[in-house]
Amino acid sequence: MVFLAPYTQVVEELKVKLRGMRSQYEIESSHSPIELVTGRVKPVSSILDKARRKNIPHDQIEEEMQDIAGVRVVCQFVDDIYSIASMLRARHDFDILEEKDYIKNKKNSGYRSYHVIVRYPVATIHGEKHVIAEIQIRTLAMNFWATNEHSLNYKYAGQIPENIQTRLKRAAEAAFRLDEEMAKIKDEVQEAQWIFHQYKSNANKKGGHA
């Protein structure tokens, strides 16, 4: 669909820029805070669904909806979180309209996750087009409790039982706990990473001679 070729386009460059900033990193042999980055454009039957949910005027979809782009990047500990998103603020190659921390202030459900909505803008044939896009940032134990909720939010079109509800937050704070547990352990996470990356490099490099 015409309409959705620019978000499809911002969410591309986005994960080359992401991920980008995760090679730079392995480069200097320095703990990266991005794990993983994914990203995806919301179906059109997604769209038009919310919209009637959030009475938005179809004219009105492209600036009050905004996470028909979305970009996902996954990180290990919850600091690392907080350094991704003071990396997005240092950018000049988009706009920051809005931080959202439900990390600090989770939602009922016990979703835990930093959203960073952005002014992207692109480049078309009929020139540059400024799109909203959001970047979600979570750790690997958030990441996993969600995508379970949303699958689960699917199953029951967002009317998921009490008792799968009181389930889903105690299994959030698990998930949060934890992520408390391993950032107590973080340094000595990340000296393992870079001993085990080293082994590899050196591996690779003999291996290259041999």
Given for the second form:
Protein chains: 4
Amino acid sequence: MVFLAPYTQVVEELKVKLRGMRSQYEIESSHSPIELVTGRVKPVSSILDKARRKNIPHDQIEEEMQDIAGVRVVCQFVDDIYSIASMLRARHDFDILEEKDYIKNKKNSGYRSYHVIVRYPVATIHGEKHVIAEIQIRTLAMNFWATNEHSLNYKYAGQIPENIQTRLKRAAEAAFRLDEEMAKIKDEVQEAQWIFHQYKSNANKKGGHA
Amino acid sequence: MVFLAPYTQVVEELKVKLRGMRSQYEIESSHSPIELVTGRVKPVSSILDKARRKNIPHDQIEEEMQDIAGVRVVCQFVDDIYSIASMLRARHDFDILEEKDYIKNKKNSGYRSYHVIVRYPVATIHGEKHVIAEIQIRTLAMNFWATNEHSLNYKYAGQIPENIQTRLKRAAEAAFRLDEEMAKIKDEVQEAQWIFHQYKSNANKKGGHA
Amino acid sequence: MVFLAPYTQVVEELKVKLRGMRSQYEIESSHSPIELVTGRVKPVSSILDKARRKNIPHDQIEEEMQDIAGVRVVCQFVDDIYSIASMLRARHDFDILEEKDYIKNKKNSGYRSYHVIVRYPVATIHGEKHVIAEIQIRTLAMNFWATNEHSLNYKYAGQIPENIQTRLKRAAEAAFRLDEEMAKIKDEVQEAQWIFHQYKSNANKKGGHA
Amino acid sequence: MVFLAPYTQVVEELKVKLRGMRSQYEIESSHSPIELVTGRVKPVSSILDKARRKNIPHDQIEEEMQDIAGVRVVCQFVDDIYSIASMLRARHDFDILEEKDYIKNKKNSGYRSYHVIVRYPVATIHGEKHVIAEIQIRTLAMNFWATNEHSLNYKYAGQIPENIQTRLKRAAEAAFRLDEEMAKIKDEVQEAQWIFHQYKSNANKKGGHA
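Next, report the structure of the form predicted in complex with a further copy of the same chain; the form predicted on its own has already been given.
Next comes the full complex, this chain leading.
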């Protein structure tokens, strides 16, 4: 599809850029806030469905539909999400239009995720074009839940029966508790590392072996 | 590393083969039991560490250490794991040496996963070689938990303090409950689809619109 | 396209396998006969065009059309082509149905290349399937010429005007002379290396430094 | 290597960007001036060898050695090279420092190629960094010759014996003649296409079938 070519290009470039950040952390052997990067361009049929559902005229799709180009960054801890968001803010190769924090303000369905909407200048064979793309940042637990909700939504055509919605919410709460428990462990890990470094530098002052 | 070259090749081939299965499901628009396929070759330093820890003589590493070549298949539902395992059994391009069901018999730490150990014939520039590889099959929830446990294990050099172990086990139980709730939803989804199909075929018999 | 899925899979597997051979040569720092590996599945429109042109009934396309799955191996020297062909013969993961030596017997158009037709067992989600694939082996010069001829053929819909055909043949002869001159240099290179090794081993016998 | 990480990243980004241009041409079914894009980071040992040979102090390597990050664009016709060079000039995501036309001014060895030296701003985990990279643009014939010369240079450690040098030059001239003949065919192809389009639009004006 000619119309989607710049979106495909933006997804490819963002994937290479974000995976590159993960590689750089790995080369420097430090904890990478980025665990996994995936991307996709919304299929034409889904674009048209959404335009109909949300009453978006065809000539406003490019401006109004922000998730045609979508990149997903998955991480281990909730704190990592905010590190990645600041890394994105520090870049100069695209502008951030909007940030949506569905972690502090989770959706009714139970959906949690951090969305960064960017305007990305991409060189095409007809000159530069500015394309809107959505970067979703999530923990593994949020992603697990969202993937399941997404396939149920697809199967029920957006009308998930109430009793299943209730179960999904319970699952979302369990996923949320997982993230919370993991966050506490992260603190302990960092405290443990801090203590260890303290010990080493004290030992050095006293002339001991490190 | 010359020694690891056949392992690298096996990981590449298994990744292409398992991702190909996922693509085939997608082309046929049916539910793919495979969500994600990743792979890695164990770094030399980890191989030597493990050989020391487990008292494996260097000339028996190839036979005794089964996870030098490792491929991971992640799926949505627990049932998918067993579908993938039978798909592996139906293939003719490698032999299955052993299957370890850490789901029915979960490890003390809380670890759950299904491991398939295969002997894979790989063509090298010096002729055919049989290489042992480990295929780990897990749900997203199991994978989420295992990734976290792995990084804690790395940070604590295998000696996770007891209070953190306790928390990890609680997290493992929460992940387990998630999988169970999801499994129940899966059944409802399938029931719903079955009812829907019944309705359509009845409607057709009566001459109605489907 | 459901029909083409197994062909796509075979192309992906052959690419990973042949690129793996190149990597193995590089890891061992020896001359790789393989310079480049590419692959493609014939587009549906070209399959139907060719079936019409060659009077192939649709239910015999799978057996009669041998280049639906096509992999190309490009190398530096003419001798490399025959090394690659024997490497293919030594593998156990597919059967060779036919070899066509358009180097010793070049086509009227000037086309030179070595074709190996294989029957490749590929695991699909519906069980094992045997797929026919064509592996083309060529020098860089042959590939250069063939790429140009292919695009002219495409532009002239198979009916290249005679005066251009004449030019193409002259170009083919020039490409052929290039390969011949390079072949002579290859011999000198190998002789030089042999002399150098002789010198080194003699020096060692005499106790000198190598 | 921590030092090379930004270079690796630049090579990955340039490859994705230039391959993206090729895909865009393919989607629009027009002739793509880009046939093939490859890239590599110079190995550390080669960087140190070259620094020694060219007397480059280690703290000036980043500024003085322009081919640590190298990307190669291969095309069919000589004219395509200049189209690609203008496409590069039209981009806003890097600055062009220098262009070296070794086609109009071929090297003594017979080497022909078009080099574009760029300063590329790359986002690293420590902030933005400007990295110098070399983009080599060549026809398939130039690339064929250069690949062969490169491997001979490597084998003779830069000191190719005079009689082989003479042969290489003869090969270079043959490659040059190939490009010239192909260029003439290109003109005819374009003329043919122009005539065809003329005919079609005339036919349309007269109400005939196109």
